[in-house]
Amino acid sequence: MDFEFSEEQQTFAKDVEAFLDAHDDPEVFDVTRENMAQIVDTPERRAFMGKLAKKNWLGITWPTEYGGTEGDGVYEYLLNEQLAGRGGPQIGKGIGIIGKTLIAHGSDKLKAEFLPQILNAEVEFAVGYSEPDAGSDAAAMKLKAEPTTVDGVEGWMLNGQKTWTTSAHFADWYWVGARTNPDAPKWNGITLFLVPMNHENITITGIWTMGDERTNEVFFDDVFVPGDYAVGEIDKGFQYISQALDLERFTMFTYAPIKQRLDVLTEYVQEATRDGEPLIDDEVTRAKMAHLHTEAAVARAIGLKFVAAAVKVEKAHREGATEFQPPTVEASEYKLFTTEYSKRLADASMDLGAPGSQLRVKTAEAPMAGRAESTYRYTVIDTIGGGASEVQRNIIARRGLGLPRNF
């Protein structure tokens, strides 16, 4: 595969860069929020996404019949990387996870209601898979959905709990999985629903993470969902979730912020001294930095490998292929390597920054202005979100290498 971008792709990247320069705003862009910078959780960030929508950059890979431009996924990749590199909100959840799943499996009603809102950046979603007893093993979810009729409307009554729902406190709609058939094998009895977050029988409780960001527990107490807000076929939700997770594992963990952290560490090492001598003259330090830069290049290559495979899948789907299956193994390879590398990079930043690296982020006198400390806290979370590293290893082993599962 070609690891360089075409002239047209480079021109697009420059257009995005110029647009972001013109709309630079500290209320929108903040690299110190690390991976959580991607969420659209403030009025300023929502307004900015509206500006992206007006540029027709939110539906690059969508079919034209749904308002997209049917472009290659590489343009979506370039846009997201530019946004991520500045600590800005990104396009992965609505456009990718929800939008592409609705295009592939949603009813005409759901497509008509939600796809225009997504393209115009008028709606924000929370994603609800994890539960207290179902973390990375999403198929173990127990949120109960029972068929019922309310005021003559057929639908489902939802009861139970979700956890680690990061966007629940500001989202408009909940993209949530629930168990509709408790007697089926755990992978076959789940259905996806769209539920308004302002439903009177939904209770949201905040949880603060070690990265100083809010996530949430969400409780359902007789939450009625009309039947036409079920996504796709009943009991087939886990298959859709699996496809969406492949997109999430790539779009949630972009390369640009990792490269930005590496650049911060590199600049520090080039300028810092230790015992009166330049730190960069130390052989162990040079070897560590060389290794980190090599691994960064590997992370970028694995990411581009996923993009190339995803472009082929989307092209085949547009040309009539009935199945829409993102490249699962490539997604897990990228997610596993990149998040584990990001953690190693954070460890190295703490080591090379010495005791001062423990000072909090945005402390001016701290090494790297405290970025080492914040990335050290954040990167642990990254190895869990979207499926923990152990899950990614099992996917690679089973689907990529043909080995038996170990759980």
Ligand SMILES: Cc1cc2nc3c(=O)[nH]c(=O)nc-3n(C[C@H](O)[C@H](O)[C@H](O)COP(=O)(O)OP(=O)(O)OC[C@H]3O[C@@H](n4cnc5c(N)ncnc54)[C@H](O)[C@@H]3O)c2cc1C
Contents of the next structure:
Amino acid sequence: MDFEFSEEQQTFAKDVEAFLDAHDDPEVFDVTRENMAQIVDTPERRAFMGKLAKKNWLGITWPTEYGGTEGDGVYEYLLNEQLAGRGGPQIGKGIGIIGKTLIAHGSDKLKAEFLPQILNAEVEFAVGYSEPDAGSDAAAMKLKAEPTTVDGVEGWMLNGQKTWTTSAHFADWYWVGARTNPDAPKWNGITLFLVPMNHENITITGIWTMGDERTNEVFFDDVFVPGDYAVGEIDKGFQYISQALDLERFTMFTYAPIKQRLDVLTEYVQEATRDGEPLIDDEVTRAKMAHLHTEAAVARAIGLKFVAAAVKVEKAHREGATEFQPPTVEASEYKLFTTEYSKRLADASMDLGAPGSQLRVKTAEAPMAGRAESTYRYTVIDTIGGGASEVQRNIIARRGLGLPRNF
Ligand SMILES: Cc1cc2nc3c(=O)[nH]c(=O)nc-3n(C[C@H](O)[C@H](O)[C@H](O)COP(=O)(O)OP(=O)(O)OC[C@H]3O[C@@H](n4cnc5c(N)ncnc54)[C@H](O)[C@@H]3O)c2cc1C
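Moving on from the form predicted alone, please list the structure of the form predicted in complex with the ligand.
Below, the chain from earlier opens the complete complex, with every other chain and molecule after it.
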């Protein structure tokens, strides 16, 4: 099996690398933000995404009809990995989840309003699926959407609560799922809406994670949404949500930051000493490092297998195929393995860095400048967000191995 990228793909990756070198800026790129580096939450980061837009790198897989270049998804993967490896903002949410869903299912009005803004990096979204009683089982969401008319405009009145909405405190629009049909089976009664995040009846409160980054609770108190801001068909929202998640997991959980953390640890082990002896001469350390490098190679291979499957399906989807099987099992295998591996790598970094690894991130004199400490705290989050490890195991067991359903 050939794991290398084609010459053309490698040339593209080099172009991206050169562009990022030329635009290197600590206000934009910060690896210590770990996986949360992907959000576009500051003016500097927004401005940088605008530069990517000008390079025509945001609509790589979008149809030309909507301003894209109809390229292969592998280029999107290569771009995103380069951004992620430097702790830069990434393209998953607007271009991927929201843009691609709108292209596939949105009305002409929503396409005309949002697609150009997404392509020009002029709009940021928050994604609201999870609720206090609907996380792993997102289809259990209860945020109520009732049909109503306000000032002669037909629409929906939204009431209830979301939680864990990352980006709500700076986003412009909320991509939110709500229950429009309480009588249908739970996954058939949900509709997706686009709601301005600054709506006066929306209240946002922060939740600070152990990884230092902020996520949010969002409360809806009589939030009226005009009917034409419902996405696609009423009650079909959960199908759209699932489809987008399967295709986007490789943009949400990139491989490059894992490799970057492994490089930091490897460099440390090569230079550090214990009891006057080079750490690298210690047999246990060598075995551990060999194991970590082997597992990293496995993570990369599983990632490429998933990317290949996702790219194929994405292409078929774009070309109008209606019957296709999203790479759900591959997505779960990749998410499960890489995020659990990230925790093992962080554990190893704490162990090998010895007591000094407890010093706070960005402490210059700490082993690995404190990176062990920040990844140790942060990597736990990745095994929960985007679908917890147990849920990924359930998917692999049931859909991949054909084992009986247990939930
Ligand atoms: C930092 C962060 C950012 C997030 N950002 C967003 C966001 O922007 N938008 C959004 O919508 N959501 C977001 N989430 C929510 C995330 O998707 C949920 O936290 C996740 O799906 C788990 O749901 P839960 O927290 O309700 O845990 P629960 O579903 O209550 O799970 C609790 C535990 O039970 C286990 N479990 C649950 N069901 C089963 C089962 N059937 N079999 C075996 N074990 C099971 C889980 O694996 C977990 O260990 C974010 C979460 C975090 C931590």
